[in-house]
Amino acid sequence: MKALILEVTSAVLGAAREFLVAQGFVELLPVILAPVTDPLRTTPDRAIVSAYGQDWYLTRSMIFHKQAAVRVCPKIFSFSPNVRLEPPERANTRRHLFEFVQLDLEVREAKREEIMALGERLFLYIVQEIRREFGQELAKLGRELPEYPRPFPRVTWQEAYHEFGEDFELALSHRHSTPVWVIDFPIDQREFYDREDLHRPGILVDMDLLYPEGYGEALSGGEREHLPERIRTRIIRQGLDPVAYTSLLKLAEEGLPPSAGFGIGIERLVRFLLGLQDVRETRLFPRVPGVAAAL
């Protein structure tokens, strides 16, 4: 089974790369260490390396580097290793690793609708390729990957919260037999770089995609704040120090283009495709929150 998991993971990477290159994307080498990284309010602890007289953060996501990169190329993607020091209690969710790989992409001048359509087509292409290449193996596992129809259904954050409460993600995921979008998160639920809808103050132009069958979050993204004063205001609103984001603000003052994008966790995708019980099964050397590793 371990060999099959590795083969499927390799095929997922290959299919994603093939699809995106055909769409005109340029692959960016990942950034592992950075002087500034994603604030991620739900996981405040950060892994830090001291070198050359300064502290470097192990990258939690490439969000700021993506925004900078689309100044150079209009469509970029990267298979980005992320280190997020999740609380130890998340060891039991079956969905969390504190080291994982994310397919991160960004498109200059893109709107949310375009990015959602791209996400659907990318997901369906990967499913198609895994079904084609590993059909016999999936059948032996009793795993069926149907041809999910597009467009995927949509639910607003307010609708999901009203029906299921704060932990709506898994409830929605269990309810649906097809992937489902959650859109329009309130401004205080996400990070400062998610763009506020100027026509609907307090609502973000963002989205999450949930897998069906209770597998939870697949993809997260949206449109980005790119104007320096709006970024600064959002940083302060989130209770962060603008000084810590001086390099980002400087880039914005030099000129960041409007953009949109998303990240999709490779290990969670492989877990879903194979119907695995726990995301740690997708890695030979899993890094599980709060769990010591031998190698």
The other form holds:
There are 2 protein chains.
Amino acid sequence: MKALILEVTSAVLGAAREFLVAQGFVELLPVILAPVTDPLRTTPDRAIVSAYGQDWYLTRSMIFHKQAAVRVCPKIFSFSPNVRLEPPERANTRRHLFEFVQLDLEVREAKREEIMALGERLFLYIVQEIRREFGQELAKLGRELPEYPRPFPRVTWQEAYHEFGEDFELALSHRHSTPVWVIDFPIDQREFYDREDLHRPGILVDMDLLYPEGYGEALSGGEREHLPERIRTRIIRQGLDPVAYTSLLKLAEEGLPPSAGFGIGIERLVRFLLGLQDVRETRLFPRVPGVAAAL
Amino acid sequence: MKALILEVTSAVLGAAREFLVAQGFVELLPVILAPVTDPLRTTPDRAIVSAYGQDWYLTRSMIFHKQAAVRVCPKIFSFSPNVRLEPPERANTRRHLFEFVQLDLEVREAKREEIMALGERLFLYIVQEIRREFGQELAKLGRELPEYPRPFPRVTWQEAYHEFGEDFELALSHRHSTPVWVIDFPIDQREFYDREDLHRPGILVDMDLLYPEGYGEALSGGEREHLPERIRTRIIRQGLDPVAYTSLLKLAEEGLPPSAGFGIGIERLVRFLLGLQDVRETRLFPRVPGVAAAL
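Switch from the form predicted alone to the form predicted together with a further copy of the same chain and print that structure.
Now the full complex is given, and it begins with the chain already shown.
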């Protein structure tokens, strides 16, 4: 089983790259250490390395580097290792690792609609390739990956919250037998870099994709704030200190293009494809919050 | 130029994956944090993250994780981000970054000879693909990538040292117009995991490949020590503390297969392919020893 999981992971990486390169994307090398990274309000602890007289944050997502990179190439992606020091209580959610790899992509001048279509097509391509290459093994495991029709259904955050309350993610995921989008998050539910819809103040032009069958979040993304004054306003509204984001603000003052993109976790995708109990089964050397590692 | 460098980097990643997958290799997700990593005697400073009551080393190479992984799949590779806190004096060598990506591969039961042939074929495949895809751009830059004949010439460490002294790497690289192998390093010149040839005590079954034209080291690899008593002996001989390698020794006691492999730095390869002055030009956000980063 361990070998099959590694082979499927490898095939997912290959299929994703193949799909994206055919769409004109350029693969960037990941960033591990940086003076600034994703604030990630739900995971306050930061992994920090001290070197050369300054602190370097381990990447929690490549969001700001993606925004900078689309100045150079219009469509970029990276297989980006993220370190997120989740609280040890998350050890048993079956969905959290404190080190994982995110396929993170961004498109210059893109709108949310275009990125959602890209996400659906990327996901379906990967499912198709895994079905084609590992059909027999999936059958032996009793795992069925149907041909999910496009477009995937959508609900607004407001609708989801109204029906299921704050923990709507797993409830919605359980209820659906195809992937389902959640769109239009309220401003205080997300990071400052998701773009606020100025025609609908307080609502963001963003989205999450949830897997069916209770597997939870697949991908998360949106359009981005790119103007320095908007970024500053959003940082302050979030209760963060703009001084900590000086390098981002400087970049925005030099000029960042509008863009949109998403990130999709590879380990959670492999868990879903193979129908595994726990995301930690996807890694030879899983990094589970609060758990000591053998190697 | 910046866009071309990113496009070539992306094409190198794609060509390497394509070549290796066709040879039956499985791509592993990289490891960023671990209780043990490459000792790397020439770079004593370590990047450490404290989390969950223990210290985690940032990967300096995936050597031990590769040795563990070939228990599961016979041929594996990873695009592995390495953090090596090089001394600030290395800022101006034009070849050192303190964060870079290494294509790291390992083959169960392989001998050095087989891995050297694989390295030559992988390198030539990448050169051919870059020539094919970026021929016009290379011509504009005045960069010529000839068809290097196989096998590449070899010299022993002893011969290289005799002719050029300790800093033979750049001298040898300058003198050759094709890639050149250096083999048979003496035991005290390398890490403890390169296998000692017991028929020639003190000589390792390992190798480096140097680029031509003064670009220096391309790849580094060898056969591995895999028996617990041999590993322990080598650790002690190196003046290291076996207690720091408890998890590796435990793994070896459970049983590690013989293996061989190498690692090749992506940024140095891109520098060579494009004939760039400095490896830092290959990255949008270069991590140069002792130099503050903009983002």
